[in-house]
Structures are given as C-alpha cells and as structure tokens.
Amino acid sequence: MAINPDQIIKFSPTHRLQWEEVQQKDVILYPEGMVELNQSSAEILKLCDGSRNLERIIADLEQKFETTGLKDDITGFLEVALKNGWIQQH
C-alpha cells in the first residue's frame, strides 16, 4: 500500500502509541496485541498527529536530527504502518 504524499497522516484511533516502562520502549497497543517499536519508528509515528503530510514529517525529522536523506526510510516505514492499519490518510 503506497502513501499518498499529499494527504495528511494520522495515527489510527483503534490503536494506541505509548511508552511501556517494562520494555523501556514505545509500543503500539491494539485489541489483538502489542507491537514493540524501535526509537526511529516511534519518532515517525509521534508525528502522525493529523496535522502533517509525508513531506512535513520528513522535514521535521530531518530538522530534529540535523540530517538529510531520510525520505526513503520514512516512506518505507509509513507504507508498512499504513498496511498494518497503524496510520490512516485523509
């Protein structure tokens, strides 16, 4: 499933992104279970707040981490997240 770069990205209302103290990681919680996230994935999903499109998420992360060239990695992860229902586009 491909990300539409022009549409706003929002975290799914049927999932919850939260810090899990026991695992010392951010996780996605949903009725069927839990997904542990690495730091990069969590940083991307935290920006899926319904106010940003793909370009803005990339720009914000490149600015935060003072780097460039993150587009392919971020896009690839968001396509997996969309396929898994963790995010929605509108």
Given for the second form:
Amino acid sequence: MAINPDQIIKFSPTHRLQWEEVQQKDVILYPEGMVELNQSSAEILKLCDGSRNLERIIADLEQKFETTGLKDDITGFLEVALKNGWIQQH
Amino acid sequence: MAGYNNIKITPPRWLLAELTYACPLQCPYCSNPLDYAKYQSELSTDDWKRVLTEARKMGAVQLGFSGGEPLTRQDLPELVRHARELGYYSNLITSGYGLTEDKIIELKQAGLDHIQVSIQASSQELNDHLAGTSSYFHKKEVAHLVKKHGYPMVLCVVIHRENIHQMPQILAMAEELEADYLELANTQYYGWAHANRDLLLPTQEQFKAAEQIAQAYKEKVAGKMKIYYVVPDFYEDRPKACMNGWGTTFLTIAPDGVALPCHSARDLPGLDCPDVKAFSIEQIWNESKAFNFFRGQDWMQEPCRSCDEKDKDFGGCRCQAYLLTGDMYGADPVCAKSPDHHVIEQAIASAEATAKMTVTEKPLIFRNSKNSRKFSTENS
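Return one more block: the form predicted together with the partner chain, after the form predicted on its own shown previously.
To see the whole picture, the full complex is given below, headed by that same chain.
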C-alpha cells in the first residue's frame, strides 16, 4: 500500500501506542495483540498525530535528529504501518 | 520453592482474569473445568484490583476480562477503570448476554479498549440451541452497538461439527456486521469439549473444506477484516506451542483466586496452584511450584528431549498430554512423533463413527451447574 504524500497521516483510533516501562520499549496494542517497536519506528509513529503529511514528518524527524536522507526509510516503514492498519489516511 | 535458579524467567505479558464461572449460556464446548460448580467463591473487587496492580508492575499489558460471563460481575466498570489507570489494554471477552447500550457506553468511559463478542452459529436456531439460551438477535445487536461506539469489534465463532457446514454464512455474517477481526476458533478439546468430543470433532473432510472457504475469504476481505484461524490440532502432526511456553507469557487467575499457568492447569495433579489471596503475583510468577513446574526443558522426556523442534513447540500442551494419556510429562499426543499418537487417531475415528450414525445415542452435555455437579460427584 502506498502513502499518499499530500494527505495527512493519523494513528489508528482502534490501536494504542504506549511506552512500556518494564520492556523499555514503545509498543502498539490492539485486540489481543502487541507489536514491540524499535526507537526509530516509535519516533515516526508519534508524529502520525493527524496534523502532518509525509513530507512534514520527514522534515520534522530530520530536524530533530539533525540528519538528512531519511525519506526512504520513513516512507518504507509508513507503508508497512498502513498495511497493518496502525495508521490511516482519510 | 528453590532449585529453579538456572532458568531465566521472563515477565508476564498477558493476564487472563476469569472473573466468574457464572454464565447464562450453556455452550457444550466451554473451556471452564467440568466441575466448575464446586468453586463457588469469587475474589473481591479489592483482591482483583491488587492482582491487576501487581501483574502490571511486573510487565503484564494485555488484559482479558473473561469467565464465565464477565458481565455478571457488577464491579466490572470499576475493574476496567482501574485497569485503564494502570495502562493495560483491556479486552472484554463476552457472550454479549445482558450487554446494553448504556453498559457499552459506561465501559467505554471507564477505559475499555475492545469487546470480543461470541456468536455460536450463523442461524438463530443453531445459535440458540448451542448456547442453550435465546440470544442470537441480541448478540447481533450488541455487535452493531460495539461498532457504533468506536470499539474495535472482534467476532468469535467456535467451530465444530454442528456448525462447520455454516462456514460461508458465518463469514458473510461477520462481513455484514463489519467485524474488524473474525476469530474462527476450531474447538480445542478440553473441559466440556472433551466430554462432548464424539459429537463435536469435525471429520477431516469437513475441516479441510471449511478451511479452504475461510482462506479464500481472507483474501476477499483483506484490508477490511482480519481473519484469525485457530487450527484444530487433532489434524496437525505437530503440537501447538502451548501458552508460548509454560510460565513465559501467560498468567490466568481463576474466579476463586487460583493462579494458573494456563486456564486448564488446575486439572493437572500435584501442581499446588497458588492462591492470590495468600501470595503476591511476583511470588507466584517467580517462585511458585506451579509456575516453575514445566519452565525450561529439564522436565522433558523422549521423544521431546532430543527433538530438534523442542524450542519451537515446547513439547506441546501439558494439559492435553495429561488428559489424553494420563502422563503430563509426555509429548503432546498430537505430535506424530509421540508414542501415544494413536489416541488422536482413535479419537478421530470414534468421532467419525458417531457422525455417520443416523441416530446418536448420547446427546450433547450442556455446560450448566446441574451437569457440573454431576461431574464433581463422579470424580470425588
């Protein structure tokens, strides 16, 4: 599934993104299931708050981590996230 | 409670809170113990809150409110609120019986994340027959209301010989109800399902036909509805990785406060399953005899001990090994490598012979207190 670059991206209202102290990890929670996230995936998802489109998410993360060239990694991960229903674009 | 120090203990992730054995339904495949009627006492609200707090502190994050029918507990909204404050993801596993729109709203406000509604069949007649209660139309109404109030909706249908022919209609019903997830749970033959196995176990042909229909549908509804298909392990040649390994992930608390490594474990002899009224969850998880009993691989016998798949399936299910062979240390007889595998073949043959009879001699034993008390007396 492809990300529409113009549309804003928001985290799914039927999933929950949460920091787990014992695991020292962010996780996605959904009916009877859990996905453990690495730090970069969690940073991307936290910006899917319904106010940013793809370009904005890339720009904000590149600024936050003072780096460039994150576009392919971020787009790739968001495509997976969209396919799994963790994020929405409508 | 010493001598287990060599095994690395992982924290619990999943807490199954069986709030009560009370249930208005009488499903003949219920996973509660046959003699549930003898466990009359139920944990208090304060005990449950303490259990939730202690398990959460250890790392449990997925929480199932189950039973029996958890809605019969009047303190359910209070427990849900406590769970939300602690950061659990709360799942209500319900028959839907007695669930009103007001209650759905109240639970949502208390912080409930998800409601799983079970339906017994795709037709009113069969649903109400299997449930032993007139409930079909109400369940469908509940499914609509769950969606309406923004919960992810999981429809659960337990599959067996009485309803497996309805697979196409069950799938269509789930799509029509706009389920986000459909759990097609082939019956696991413990408890009441074990007692009714000759009448419930589908033939291999029936199972294969139904599986094909479900798999094809999976593609049709991809992106809309996720289908979880629980395979019937009797038709597999390797056992399931039961509980993701004993004492690694799952913690079940029975209505009376007994802590169990899996919900059938109270039937295993000599485990001395601990009571949450006497011990903390940390003591129970880390130190109790029951939770350490089958941790790791030291308990394994052949063929498991030298098997190159033991890290994958952990020798299968201890309760199934005990139930079908009387030896809880043996390989799960579902495994083709098990010297006891013939008991599975016999069970399949016996169910098939029963299926071919035009008139069956023994009727389904429904799960109710009267039948449960009968089982209790037979075994005492």
